[in-house]
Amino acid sequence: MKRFFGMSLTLALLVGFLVLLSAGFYWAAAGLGWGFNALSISFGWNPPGTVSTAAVSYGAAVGNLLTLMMVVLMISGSMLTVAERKWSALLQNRIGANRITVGGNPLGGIPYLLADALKMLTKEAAAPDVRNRLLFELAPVLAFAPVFCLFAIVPVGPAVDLGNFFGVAAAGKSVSLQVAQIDAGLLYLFAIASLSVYGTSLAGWASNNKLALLGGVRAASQMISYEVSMGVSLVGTMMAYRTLRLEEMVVAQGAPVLGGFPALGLLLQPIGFLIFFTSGFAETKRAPFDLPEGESEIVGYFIEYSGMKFGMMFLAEFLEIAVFAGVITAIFLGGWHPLVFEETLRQNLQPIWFAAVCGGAFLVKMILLMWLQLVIRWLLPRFRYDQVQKLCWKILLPASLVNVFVTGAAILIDPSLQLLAWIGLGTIIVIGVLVGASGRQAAATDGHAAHGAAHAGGH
């Protein structure tokens, strides 16, 4: 009981912090917006009195990258390195990573973050003399930069006019946390992530070794795979909420459907959320999709980097952790919708706290899934090539292309949302039986199986 009672307190205050860092990336953006609106004044750019909107936007979306991509996004991939030795020990209850303490306390692993940074950035940098040089510079530039690049069309928070912030001047303008929102939106989002190919690619090519070699190679075909499963799986969502845009596709998720019930991405669109979670964990590379980096086999894209280039190759997978679980947030989880007294929180909270919530929520959201990876990470063995292929073309993209027809078919017939949202349910209820009824099966044969090895044991 002390314990849960400890946990709870815990979360709280996690729930509190994350709304109070909301409010604050909140007031950075608007500030510089404003900031920079007053510059365009005194430059003679724009008249006295006025307020640009692009003005305001681009002092906004300089506010967003100082504030949600490094902060949000570098701190929680580099929490999460610390999380792949560390906590992830909690999983597997073994002690894990314990030689730096502070004082005798090893505060949770935390002090690692600051080894880690140390020693990529002291540690000698050999490489091969028969390496292909700028290709070999240039493979952990390629595989750091898409994976950066991404988080910056993720809507974390909801728009607020400029007015709150500065008064009756400033009305009319609004700010939002997210760095850029573009039309392209989810096409942004396949062209980016695919860029990161080139990186894996070239490493094991430039690197003029057998193994680095096919670790490039397996990760090419893995990832080139799985792009075209995750692009077809997000069809469906495109089709229901009629949008490219991600902040678009987040407020459609408010629109109630079933008498009440948010009209969520993983509620109308369940089994495109379970493809596109399938096919972004393999676009990842972790385990059980991990045979680019199968280090029981010594192979590996990057096996002949050192020093602070393995250290952006090693980073960027955490970054696409973060990224991605991001992305799952904002089109099947509701985005930055708070779920529960949304409305009573709407009523009754001023506009910028509101947002600060709403902000608040979605990194709670965001949080949970990259836990939920993580898990995963550390439960599921590593599968076969060949296993990793048939998962891709013979269940994954037939799937995703049935899908596709069944949404159509259900918004022609009923454009409110209503059968899709309907058909959407009774999925999740035969996805959670069937799961329910493996579960039981393989307890019952373990139940046999240990029964027979004690009176085997017995005889």
Contents of the next structure:
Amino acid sequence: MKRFFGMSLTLALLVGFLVLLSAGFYWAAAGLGWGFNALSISFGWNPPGTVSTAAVSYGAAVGNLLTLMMVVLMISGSMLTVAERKWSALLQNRIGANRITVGGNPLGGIPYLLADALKMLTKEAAAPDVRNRLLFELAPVLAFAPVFCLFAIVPVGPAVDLGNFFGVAAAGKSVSLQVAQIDAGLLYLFAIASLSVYGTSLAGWASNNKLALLGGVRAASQMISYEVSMGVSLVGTMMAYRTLRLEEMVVAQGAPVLGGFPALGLLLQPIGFLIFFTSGFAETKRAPFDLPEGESEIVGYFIEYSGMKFGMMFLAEFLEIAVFAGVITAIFLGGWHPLVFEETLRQNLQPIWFAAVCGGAFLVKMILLMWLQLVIRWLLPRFRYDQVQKLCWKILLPASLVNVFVTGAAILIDPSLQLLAWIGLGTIIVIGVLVGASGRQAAATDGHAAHGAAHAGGH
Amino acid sequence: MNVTAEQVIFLAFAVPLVAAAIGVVVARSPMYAAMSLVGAFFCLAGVYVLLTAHLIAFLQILVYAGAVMVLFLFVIMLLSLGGEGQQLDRLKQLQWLGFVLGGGGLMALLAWISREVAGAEMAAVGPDFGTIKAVGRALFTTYLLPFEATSLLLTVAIVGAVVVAKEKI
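Alternative state: the form predicted in complex with its partner chain, after the form predicted alone:
Entire complex below, previous chain first.
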């Protein structure tokens, strides 16, 4: 009981901290937007007393770049390296990384960040003589940069009128927690994500090592295959929300459908969600899709890399988890909509604080999805290589094409999305029943082990 | 001299674009040539963005840099190309032909540009220009027939590839 209260308190404090953090992000974005406007007036580009849309949006973009990408994304990525150790330990019923202590307290494994950084930065930079020098050095950059850029279009918080921050003089212009509002939103996502394959395949080729080359070739073929199903799986959501902009998708998900329930992507497109989640998971190249690495057979495309060059590739993988969680949150889980008590919050809170609560809700969902990815990574064994390709081309791609046709027909018949929501609800129920039935079968054949695990978990 | 931000961004993309394009032709290693081509595609996408053609820019990266060139790279990685550069002597005449034709084409283009376009202001485009909605509307109304014909052509190509690759279906 004591433990339950302690955990509840910790979670409540975490949510409160995230809300305060996003409030801070809003002030940073608004402050920089206002500052850029003041600068543009002092340079004489704009007449005094006016508020320029361009200056405000550039300033807000710079602010969001610093807060969202440098703080949220980088800290999520580096904390995931610790979280992975702790969660794998919990799943394997052992105590996780706790050997580095500060005054006898392991602090949840967080000092391991410093230890990792120190180790990677001071390690001997060993590299094979037969490598291709230029491409060998370039590969970690090409692996890291595209993944980092992806977070630019993730909408973390809603748009707030600038007048709420700086009085009526600034009214009419808005800032939101999103670096770039691009018309081609999702296409930017696919385009930049497709570039990250160069990092892995070039690393494999430039190392001039057979195992690394195998890893690079596997990575290239796997990523190209799953990009196809990933792209097609989102066509349904594009049609349902009639936009490619992530921020507009999030707004559209707040509209009620099926008697007041919000039109979440998960409700309208359960098949699309499953396919996108699987394909995106395969793009991150982690177990059960970790064939490019496959420690037990080939060590992977980064076998010849040491020190921080390896660290860059490693960190890119964790950043991919964070970005992927953010994108799924925005497209399928209602983005920044808090979903519970939303109207009450909107009416009773000041706009800035309501937006901060929304930003906090987004971050909470993002953390939950990152956790889910870690759990899947440590629960499932690796697929065989032909299984990976078969899953993509024979199951996911046809399913996503069928999903496109069904979604298109449902929207054509009923543009108010009611029919699509009913179809989605039916699909979720069918999937739930199927999963429940197959899960029980597996437990019957394997009942003893499951019982033992449950027993061990109880202590 | 009054330098606008647009010019700075244009040069930031155009100079690497030309350098990468030269790299494609000059590089002796096929890997470097392929990577230069990727760089050229990327920089060209930047120029498209400057022309407010965002959709074309991202499709350029998605299709050419992200898919087509990865397949090129895949082939180069799998074929161990040790003795490149040995066959260059045989291709000397072809190289000269290419140089003359390419140079002539460039001269003609420059002459045409300096006569027709130089000094003229570009017409301002509407707020809709280059958006997905505008391109989609044009594609599915004005250019519906070419669009469908292209998709048919691609289907034929896919079916043909499968037939060629698989002896027994």
